[in-house]
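Read the single chain below, which is given as structure tokens and is the form predicted on its own.
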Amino acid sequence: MSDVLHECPPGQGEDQVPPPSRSALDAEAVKVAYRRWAGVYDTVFGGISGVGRRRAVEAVNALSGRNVLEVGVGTGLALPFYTQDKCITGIDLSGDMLARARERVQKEHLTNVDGLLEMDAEETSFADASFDIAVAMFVASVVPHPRKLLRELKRVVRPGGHILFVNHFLAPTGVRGAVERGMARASRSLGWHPDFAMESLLPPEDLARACIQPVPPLGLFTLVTLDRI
């Protein structure tokens, strides 16, 4: 996790600072590594994620504006937790992830959920300001330019509205640090940045502004919030 925390103040630009540098992870390098763990995913990541993914619904179901779209939907684990005042797009790159995500909503009976589409999430096929809100849970270490993300996001949410990103974060010191490093050499096979640094997703005026909590277990995991301005 980043070592900037704060509750949440009043501010916008891109990103004039390079972000850290990251192991190298491509759009065909995810598919491949999601394709292996899209049978096993809810056993192997639904526990540990499961209060991130809530909180981060929590905090959805909170805000106005009622078109959700959930970035790296996955197998929609966190579908069933939105009310139903809120209309939800999920996009995933994942098209085996997406069937389990088809599923779900079928055998759950999620009227909410408007589609399920795959999609690369740094370029969309979303007019400009579709959607009130975008929540992205656990993909911004995911995608090749996570700073092309956040403005692809930008893009998609009305002025007013609200982006939030829940994700592992890098430790800056001590021996988490040290073993998150350690384990960026596996990223291709993981299919994520073990090295992932909140500076490589928000550029400094983002990260002066936003809304950034630690969620459970053991603050692993971090809640992003950001008014589109």
Given for the second form:
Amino acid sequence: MSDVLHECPPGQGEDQVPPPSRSALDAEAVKVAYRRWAGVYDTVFGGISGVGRRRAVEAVNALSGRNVLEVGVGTGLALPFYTQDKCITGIDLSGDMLARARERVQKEHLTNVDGLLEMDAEETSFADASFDIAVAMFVASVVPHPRKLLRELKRVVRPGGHILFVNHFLAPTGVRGAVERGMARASRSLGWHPDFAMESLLPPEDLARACIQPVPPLGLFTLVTLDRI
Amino acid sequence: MLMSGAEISPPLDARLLSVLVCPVTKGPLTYDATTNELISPQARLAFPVRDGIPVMLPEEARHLEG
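Switch from the form predicted on its own to the form predicted together with its partner chain and give that structure.
Now the complete complex, all chains and molecules, led by this one.
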């Protein structure tokens, strides 16, 4: 366990975070959902999320630092967009998705991919400060404990590095909010939470200092950049 | 490099291998080329490498005897 994991004082741990209308998704449910989705994932989800993915990789490319961890690399949809000066390590909980990512890396000769590994994003197999940048695309709302994910990414990113999230975050009010709360009921089969609030991921002190940018054109997704202090 | 084709040992980028630790103990790992596994001596676990993809999940690991 690293020091970072102890930053959270007793009494403010995972259990105390109010679950803001999230239905529970355990790791096995996520794995099963993505096994079902693996074949059609690129067509169904790749299209909608492509803009968010591209925007996140652009942001990564613009940052200094060479070693990048992509959390929830999935079928590797974002891998072709990284510049050559970045070295990418991709992790995912789904072996089926990773097998497709590996095919993509070979087919497209993506020489800047250092490795693809099957692991739990909340409990990775990396030493402290292993990466300059960690980027999690559409992951924060599918892991069982988003705050634990954040702590783990803080651990594996070196001080002075950067942690990026692109996700769909709950629109608190209005028509979109109502639709999303309706969709939340289907989240177990969907594998992600349409009703995911940013506060579930970021504690108040991180929320206050994070750079939060809506991703055009629709603003359906949000890019969150947090400097690792 | 992992992606350069057939089985090459170790099947991982050297830098990546150097920062890889056991997910259970956060202790060191060694690559066993004969079994194509990443060994955690402290946890007595062997993590398989399937098609060039290390599976770093304790529930998928093989328990080492002795």
